[in-house]
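Single chain ahead, written as structure tokens, the form predicted on its own.
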Amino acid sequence: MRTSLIRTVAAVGAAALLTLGTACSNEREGAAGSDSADGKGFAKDSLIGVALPSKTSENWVLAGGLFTSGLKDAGFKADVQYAGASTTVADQQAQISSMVTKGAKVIVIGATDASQLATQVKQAKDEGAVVIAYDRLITNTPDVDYYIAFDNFKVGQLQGQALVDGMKAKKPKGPWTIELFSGSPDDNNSKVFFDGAMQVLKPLIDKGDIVIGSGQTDIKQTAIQGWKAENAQQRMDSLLTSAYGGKKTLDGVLSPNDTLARAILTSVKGAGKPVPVVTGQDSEVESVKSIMAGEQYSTINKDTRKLVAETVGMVKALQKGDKPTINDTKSYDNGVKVVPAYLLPPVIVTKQNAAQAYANDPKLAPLTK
């Protein structure tokens, strides 16, 4: 048995604490497909559109190059676009509309704002294109055919457990004082990560084993707009000033990704405070270095190479008129429909298992020796 979340994501900023249901693991397995794809196939040299958000992390930068080469190697014409650095979704909306106009047969979308693309994906569907939500679920629309991502609720669970494990290793007996950070409110994944972590942390908070020093537990209070490092550092500076004066210590920080983790650590070190246990995600180079140096405690390995390869595999199946492999038909409710999903397993990484976790990664493996 495993616990699964029916991820209803119709509104950003919903209650921070999750609603849980239990289900047998076989509910997440199988090869059921989507009835929304037309199944007619298309020419091997067709245009495939890929709309990605701004280059806010190493993984988004890597994904663009991998999509360009992977789709071309498979014989397709690739139109890979990044949204601009602004906080609006207008760039991506225009890019998707342009891909539809050019006749793209499949459009892969890593959403800049998951709730503001309904018009564009309807336009794509009306023109017969298949829409794949990549990494971030697109919400409030029936016109998304598939979702592909790492299991992001599991990511949150792993982060929450890593935070507890790291604090126990440094301070075997609680209570432990922590702070909570979450991602950008316009990213649907932010709440999924947060809810996964809170499944682990909330029982300990309720028991008094974990204390939130600032009292800020709501996702609206913990969110970092735009996933920007400077916003995370400013919030951490403020928390340290307001809640950690004198000898009061901070044992841990739940950080949803590596960029924010490093900003949090910069703030703590700048204030002259002891380094707390800090989680992360994305296996960014600087964070892996930090983990090996004993500063950042953990990250999550979500191998972008695998995710892009599986997405290209979906496109190839659709080109042949086949339904792509799906292993989750229950968990991802976007507010209008449950979107058939293919989920990859994330891996927690600490200093203890980094060499093993990155053994096949030519960029990160040398950092763990």
Contents of the next structure:
Amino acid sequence: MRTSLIRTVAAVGAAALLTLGTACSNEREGAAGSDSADGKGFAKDSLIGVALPSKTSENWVLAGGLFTSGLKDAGFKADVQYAGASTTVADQQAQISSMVTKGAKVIVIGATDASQLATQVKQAKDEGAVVIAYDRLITNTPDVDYYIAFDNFKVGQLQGQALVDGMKAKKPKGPWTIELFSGSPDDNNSKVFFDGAMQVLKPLIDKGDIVIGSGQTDIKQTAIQGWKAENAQQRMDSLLTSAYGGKKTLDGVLSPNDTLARAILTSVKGAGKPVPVVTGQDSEVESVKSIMAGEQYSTINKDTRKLVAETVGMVKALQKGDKPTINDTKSYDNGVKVVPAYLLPPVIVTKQNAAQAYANDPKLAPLTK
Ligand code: BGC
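Take the protein just shown as the form predicted on its own and give its structure as the form predicted together with ligand BGC.
Whole complex next, starting from this chain.
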């Protein structure tokens, strides 16, 4: 139901938006070398900018290489940049400005801080470039044209459900004691993942079937700044000290991604506690190994190869003056506008379905044998 409505609205909204976007670029460029008969689009060998955040998880590491090769194979010039490890916001702002100055026709951005890019994306729009938010939404600006990502709310729901399923499999009857973790507060995805998971967990918390051992349920308390493993490990260490003295057990931990899941497991094992059910996301090599070894319970498969290929597909459509495919025009309100989105379906992975889930992934498939 939700999907069919979305599709109908999407077609209309995307058409209107695209007309606007291409009209702007035509005015400036006259679209020399464009494929399209009516002069929309831009030259086939144009520069495409890709500004990625720092390498806080494996998906970002993979994305850089895939964008470089994917855009080059499609005939474009590619400028792919990562924000540095410490001065991420300023780095990314400067990188985007430089892409605009160099005349990039499309700028794909994995935001390091959702709310700190309004000036740079305005600059991009003023120069007639199309702005695509990649994986993470850019907020508080009218100057983002499209959003492409895996369905983040669904990711959260799958994590919440996996946590419940995993705990039930180990201990059929509750109440189960858990802790909640969420991602970096400057990443728009963090709240969406958390809200998705809480949609599953909250009714069980309200009924008393699930108990939050520390009582920390507010996203401000659960957030892990910078998606950093050391921050997650520190928070878990202090929760164990303050709320899990004596024989008190911890049945599960909602972890928003694999990097944090492994840090949480390190902390729990260091404290000599039994391994709880811990969720994750990203299908990182070390986490897939941990799942196969029976430690981390679940991860999410968001195949970066697919997401990058779809994004390059969007760029190709824009180059020809065509409308990129959109399948959601209501979920991603960035505070100023609802950004037309293309969302891919995430897949939950546990030890049970890992071999099947990674069958087409040459790096992960061997780990499941
Ligand atoms: C991505 C996750 C990733 C996290 C940390 C999020 O925006 O969607 O896949 O784990 O950033 O890098």
